[in-house]
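Only one chain comes next, encoded as structure tokens, the form predicted alone.
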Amino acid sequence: MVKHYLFTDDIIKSLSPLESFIIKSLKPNKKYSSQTVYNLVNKNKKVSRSSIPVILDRLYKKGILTRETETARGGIRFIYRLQLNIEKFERSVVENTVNSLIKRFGEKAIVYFNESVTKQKRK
């Protein structure tokens, strides 16, 4: 496993252990499909094969992955390659926080953060 400059610590303990554990994996500006990043996790973990895509996926909007398509036998697949987006991460993070933070406590919630924005606006 390879130790990347583009992820500081929080970003890390921001994901899944299999999350980390696939950038971690991998190295910057190289291209990965599915079948590549399948075969590296396997050697140490034992996953699914179908749980690599949607790990991928979730990678590519935390804007921690970017993807293309390419055109492979039997039709079209992505490639992924890392490369972090902070702003998108950063975004991901807080949007996934506040909407679970809205699911448990509900309205609660929305009043809180009304009154917070309201007091930092005053500031």
Given for the second form:
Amino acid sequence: MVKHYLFTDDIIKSLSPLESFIIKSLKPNKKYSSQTVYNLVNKNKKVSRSSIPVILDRLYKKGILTRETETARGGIRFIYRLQLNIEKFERSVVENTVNSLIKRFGEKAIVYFNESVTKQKRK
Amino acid sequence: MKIVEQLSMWNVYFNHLFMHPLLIGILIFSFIASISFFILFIKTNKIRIKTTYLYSHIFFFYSPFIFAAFLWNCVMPVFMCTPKLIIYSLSGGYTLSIFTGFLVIPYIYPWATKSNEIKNSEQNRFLKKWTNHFSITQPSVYSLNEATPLAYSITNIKPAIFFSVGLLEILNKKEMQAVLLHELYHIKNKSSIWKFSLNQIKRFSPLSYFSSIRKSINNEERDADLFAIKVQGTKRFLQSAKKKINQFDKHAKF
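The form predicted together with its partner chain is what I want next, because the block you gave corresponds to the form predicted alone; please supply it.
To see the whole picture, the full complex is given below, headed by that same chain.
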């Protein structure tokens, strides 16, 4: 299920400063290559060229951008577009939160999740 | 058949193996040959020679058992034939599966990785020039729909080079050529066959668990780098390509 809407503050807050800066720099329904994103971002913020594909890939995996491949002069490249996949985004937020809790608290976090799920089922 | 009967049958089989003078001779010779090839396997770092030694080591390790199975007399075609059938089916089955792997993998791999074949690109033209120069079969080129920069090749029957779209995005033309030359060296040397072979048959040797193949693989990678440097006449492009890939990995971790 894919929904299109402007990004709410909650979504923006869940992103890193560079991720949210990129999102704010992009226009909906416009296609961007990683080079054009770099040119756009580099005007206002000093970033390394190699960090842009990483951020774009992260935003794609979070369901904020879509991507397709395009054959250009030097070969194939990714073309990104702003398009929120709410289901994918929510899943990635939950996944990141749960993973970071497990990483920080280990077994205690898993025991808590288990107890919490059991309580929810009883209700 | 009860398990006790099965075990007694194996007992008879091993007695047959250890009591038959011809088989004892084969067993001793094979044991010495197997150990010798294993020592050579450990001492060598060239992946191609290493794999050949490992094949020889495994051949001599199992040959007395296969030969004993060959000389094993079954009372009837099936009855009392369990050891013979098991040894025949295991050795035959494993050999067949390795050969099938060699034949099938190059054809199913692009489909399994959902990669797309690239034709008439800058990369194809560059590879054509150098494959003609070195008289090797021109590999097919496939792109992987991934942002992580990576490149590898397979050389079984149908040589192919795979690289991610992410790699093309971060490297310039000369850096990409350095990566292609690195992969071309692997194709020229049929590295992936040796690596695949080494990994597959290593599991059939109980002794090979005590040795590492890492060093040989690293040597192969170093030689591939040297090949790319030699052809380009400079290490600048390969080094900058590696730097960019490392930078990507560094950014991806945070």
